[in-house]
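We begin with a single chain expressed as structure tokens, specifically the form predicted alone.
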Amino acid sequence: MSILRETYYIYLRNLKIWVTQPANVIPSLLISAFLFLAFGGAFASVTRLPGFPAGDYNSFLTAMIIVQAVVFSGADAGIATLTDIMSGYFDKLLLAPINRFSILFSSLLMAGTRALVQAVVVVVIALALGVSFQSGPLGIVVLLLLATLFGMAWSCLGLIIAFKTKSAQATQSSFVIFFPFIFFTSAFMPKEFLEGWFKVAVTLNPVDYVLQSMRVLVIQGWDWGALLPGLWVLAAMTVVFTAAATWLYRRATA
């Protein structure tokens, strides 16, 4: 079980670096609050449309804010890894008598922690704004777990870009390619209200299925027929992205 202990200590080091930099935490709080106020106020009246699934637009918006926070921070794990590479710390870890995969696993755990903190911030703001989670306290816990797993899976894309390009600039600017994954979704309107090519793009976007599962926990409750598609997609994303990141990591450290 030494790999678990090694992963824990490297993760603890990464966590200390993250929490000692307020700029890593404060923006997620401010941005989440801004999105609730901006979009919640601008689109509040759409809940009066026939067939709209929620009576409160902030309830409909909650899952989107969690997902966008995770998607837009997808490159963070890659940037952190490249920072360690450029500082020489990564090479020291490779020379240490530890399992090399503990380095990768600690990065994934750190990504999950970032996603969890961001999700907690969103949930707290949502509760303060009067959002009622139809799945209850257990649903909130499951929502946070889904956000954490999604954060770990999505961070693999940042690691893949980092290992492939070995460029901090390319990895840092890779957030641009993440934009379609959050905006080609049912983020602001139910999928049933969408039309044309946009609806096709939303249907093909795996992130939308994850978003919808999170939204179900907020506005519907334990509707397994609506929950399961997103859970299966998230499981598939986790397996595929983690396998790709692991393969590239193995090649980069061979």
Contents of the next structure:
Amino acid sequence: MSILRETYYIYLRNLKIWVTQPANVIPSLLISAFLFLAFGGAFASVTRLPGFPAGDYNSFLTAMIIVQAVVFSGADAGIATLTDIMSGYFDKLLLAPINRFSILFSSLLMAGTRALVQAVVVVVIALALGVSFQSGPLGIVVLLLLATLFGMAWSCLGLIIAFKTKSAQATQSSFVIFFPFIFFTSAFMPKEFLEGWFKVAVTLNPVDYVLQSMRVLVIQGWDWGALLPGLWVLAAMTVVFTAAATWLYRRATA
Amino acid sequence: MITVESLVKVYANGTRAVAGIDFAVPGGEFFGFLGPNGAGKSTTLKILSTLLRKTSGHVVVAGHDVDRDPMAVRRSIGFAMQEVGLDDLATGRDFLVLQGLLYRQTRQEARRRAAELMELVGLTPVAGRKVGTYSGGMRRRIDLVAALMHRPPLLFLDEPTTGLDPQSRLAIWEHLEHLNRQGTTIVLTTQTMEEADRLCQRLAIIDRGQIVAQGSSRALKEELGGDVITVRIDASSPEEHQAQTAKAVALARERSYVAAVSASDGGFSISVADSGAAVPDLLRLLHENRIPVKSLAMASPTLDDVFLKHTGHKIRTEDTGGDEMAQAMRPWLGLGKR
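The structure above corresponds to the form predicted alone; please give the structure of the form predicted together with its partner chain next.
Full complex below, order starting with the chain above.
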């Protein structure tokens, strides 16, 4: 399958460019550490509320910090693709006798890699803060895989915006629309504690289901009843977003 | 190597960039498109290289129809796009090696070829530096060798020396001449007469999406009637000047090598195929008939004159950079309809 080979080579190029720019890695590390510090500090005593599902707030927070890192990086793949289009390198790739989907797939793989690295950073910080993962080492692996998949699915949104607007600025500022997806969630309070319109918004937000599954792995362990809804939502998100991005990409490069 | 019939490209915004052109390039030829910004040169190359879809017409490149078998066309061509398409964030070596890998070379093959080409164009010392740090001349050279990684039999070059200093330009020209001698068919676009004159065996002059003239630069110039010799007569009075001029014109008309004679300021001009052979005879003739010559000037028609004759304007018109940008938009920025 030459498409695998081509995807791999272009992915390696994307990876190399990403790692040679420390500016790509360091901010997300700092932000993750900062969020632990800020929210962990602010909400530390919340865990004393009756019925709060976690013993310490950092455990409750871990999944949220992974999810926000992934969601806020959602535009990166779109911006990287637009950068290549503006520089003309994209044309160079289109000139080569390759399957054109390898270009798209390599940027999705790159998005997954980015999400994985960010999730690893968060897990390391969490472990250093004494968070104990109830699902054990295997649970950490699954958590990282979920983050990777979520990163690939979510970055399709950035690609879709990029293909639609063809503007790096517009794609860059698309993080504005990502805000509600992170903050209209049960990120800070368990869903049972929420009420009114906010609870409705949280229920409608697909990201919250993914977040809950990830959190279950941290604070509850292998509770399949609690894990599955998020897994289904993530699977659906992956299929729908990837299909939409692929369709737009195909229309744009056919 | 290339056959193009009634090629038309209309962009989604209605711009008729290519308005029905026909041309053919046999294998081994060095062919050039000469024309100003926005003439349709780049659009034509993009269609030939499968980057852009034509509106109508018939295009066969390297034996393959561009619509039916674009993959086979892509395998046979290299395209240097005026620095556009360099990967500024990668090192020169990585950029070339990936290029080779995408054309199905093994990693070892690609590395060897990249090293060989960088040596050829003097980029070995900067092979490990990011392309973004290269000077203008270096960028053109890596752009050129990137198109050569897979040894394509057909090479497209979009204004390969625009914006370069004379020395870098000469170096690129020499590389191109060398490649062509070794059998590579080359099609380039240019805005400069000098480049077209020096490199191209055959030229198509393109303006507003149409080919207005086609042929070797020599044939195109000869179409204008060859060289022009301008003679000014020395005389003490206007009457005498007039008489002497009339006499000289009459004499000149009788010479077999003279194609046309016309009066000009202070004397007359004659068109000849070859001024080098005509001048000695003409001077002898005027001397024997005691016609005093004040001055004699020879001029060969330039491609500028050819361009002017066929288009009615000079090639260096006002800067239409903005239009060119709009036209050069990536095929897929014109999303959907192409």
